[in-house]
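Below sits a lone chain in structure tokens, taken as the form predicted on its own.
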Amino acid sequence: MKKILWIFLILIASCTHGIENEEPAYTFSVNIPEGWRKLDTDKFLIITKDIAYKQYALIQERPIDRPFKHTLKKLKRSMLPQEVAGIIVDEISSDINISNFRLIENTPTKINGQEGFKILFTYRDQHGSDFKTLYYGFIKGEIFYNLRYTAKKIEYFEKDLKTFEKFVNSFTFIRM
């Protein structure tokens, strides 16, 4: 009986120690707008109303230590939101598949209580189509979260912008 009690106490002590020293694991929940389809992948959540090429909303959880493809700059946990925004703007504007990049807005904001940023920009893709993107981002722990809405500039952006804002406002963390 003493042996079982000791094993039980050791297990409890090791579990408690692990909980105190580890960053809590989070994932998120979001309300999918009515009439939109979810296209779940293992890298991000993407939703679209028509087809993804015309307009989509995307949420991505990205480890801050993952290198970017188009910039050598790196994210750090201690960065201010505007510093993070600068890296994201550099990453997007350095992509060779994007031309006519134009930053319209870069402002601090809060997403579900998290200090973050909001950038609004336009660009042309390699096929000559013009797009507009509203991009929210923030760092929580070791993860960079971004929520973005991209649409063909003329036909779709304004039409579903309010729907995207509701989508962003529904973003919440779920403790794992």
Given for the second form:
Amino acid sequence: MKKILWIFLILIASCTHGIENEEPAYTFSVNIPEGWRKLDTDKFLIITKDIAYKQYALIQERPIDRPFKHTLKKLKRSMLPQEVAGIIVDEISSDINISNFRLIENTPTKINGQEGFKILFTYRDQHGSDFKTLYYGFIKGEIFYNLRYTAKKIEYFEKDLKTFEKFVNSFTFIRM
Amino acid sequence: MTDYLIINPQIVKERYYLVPRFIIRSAFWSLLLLPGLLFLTFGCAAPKLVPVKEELLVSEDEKMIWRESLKGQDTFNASGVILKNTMLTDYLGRIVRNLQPADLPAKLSFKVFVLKDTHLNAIAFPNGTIYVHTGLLARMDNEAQFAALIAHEMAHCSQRHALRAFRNIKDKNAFMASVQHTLAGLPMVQEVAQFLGSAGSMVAVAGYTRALEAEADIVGLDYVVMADYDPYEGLRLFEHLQKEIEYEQIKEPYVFGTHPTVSARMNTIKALLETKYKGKHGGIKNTEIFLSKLNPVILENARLDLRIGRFAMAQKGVEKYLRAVKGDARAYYLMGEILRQRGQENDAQMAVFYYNKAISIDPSYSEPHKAIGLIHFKEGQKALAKRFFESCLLLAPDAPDKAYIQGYIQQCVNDGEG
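Can I get the form predicted together with the partner chain as well, since the one above is the form predicted on its own?
Expanding to the full complex; the earlier chain stays at the top.
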């Protein structure tokens, strides 16, 4: 039955101009903006309009018990979005691959009805390029979902920000 | 399985051509790493201890090594990881000047910088610029211990170990090829910085051959004794750190890790203390002045430890700080944060105690109000929580997390606790 439903969903999606529906490997569905390419990886859904180094959007389903790379702190189901955001900021700002990290905004938000957070930050990468990231996150069950848009600060960020917001707004759960 | 939050498109590059290969495998980075790799390579070789007799910076190879040192330093300087504290760097600079031997070539001048990093590391570049990590500084107890560490680093520079190691390479082309090969496995520039930060510390201490290390220990200890510092403190620093590393099971495989040369070095120092410097107890320690100058480093390092989730280390740091500085509201708040974020049994209760202590010292300090509010909020004591959230916003109407706090207050109201 599920298979039939999926075939149906994919057919609908493929009939919709410029919109591609995501594969059933994920627990969510999202509309990929027109002109953006999906980079195939089993780690997360990552899309780009140009080249991923310059700008990308991604969605990741991350088990909350999976350790982070740069901080030993752990996510818990009972955490408030602000606490989760705090750990994410700690993880990113402890990343030795980036420098000049600056948190611009950290606010509560809702993503598809889920209580979450939205953080906006800038950093410099290993090649000296400045990037800006808009990062949404929330915990649902045992999964930490995060939706991010990262782009070179000057040339790209503002240009595709609205597209990313639409992308985020199209995020829906298709299964638990 | 670990995870990356800053996504490096390199992760997907191998399989998906759409992602560019933006990894720079340039000669620049090869050269930047050259001094470090030299010593790593020499760890397995057996360089001769041929003293360099010619004047400093006359030969082309030494000039090249110094040029690359400057590039490495530029990387650090641009990365934002240097601790800006003029009073502290002036103080550390004075210690270095006290240690500096009179016969040092004029071209070699020592400078010390502090890196905001929790590792137990120090890095000395051949041109005399030395970087000490906050993680290492925060664990020192007195000036004599710092002198012991820095004198050893200075000896590497004054004895021109980098040049001597470089000259020991028989086949420089093959060596350069091996450098390139090694670099191919270091895809990111900041990993190069990391490489310098940890493996690179081998440049400073553990990466030289045992013979060069021993020489740096002998010469360094001379500097320490000539400057009238207590030479036994260096050994105490080693012992103290080794115990801490074992107890905390810290992965510190480099400067003060479990590298076998560390034991060998301790033995060298012990032997010198029992022979050449027998009875040289009671030199300068300068404990109080050292701790008073180092306090900002200790607190900063505790913050960094908290950020990376090393709660026990962070707690130790704040405790050390509070032993020296009484009545610092920020430190009590930090202690509260460590406990609240650790979230073990009774931690919340203890955190409230420290937050209240911070408030009693500085009633206008908004952060502890919010933190107490959060604890009560999560415990379901919404009326109490609301009171603290409101007092937080009264004190800091433009708090950066105002939207969260307003949300909590609204939730308290919705739950009928308003």
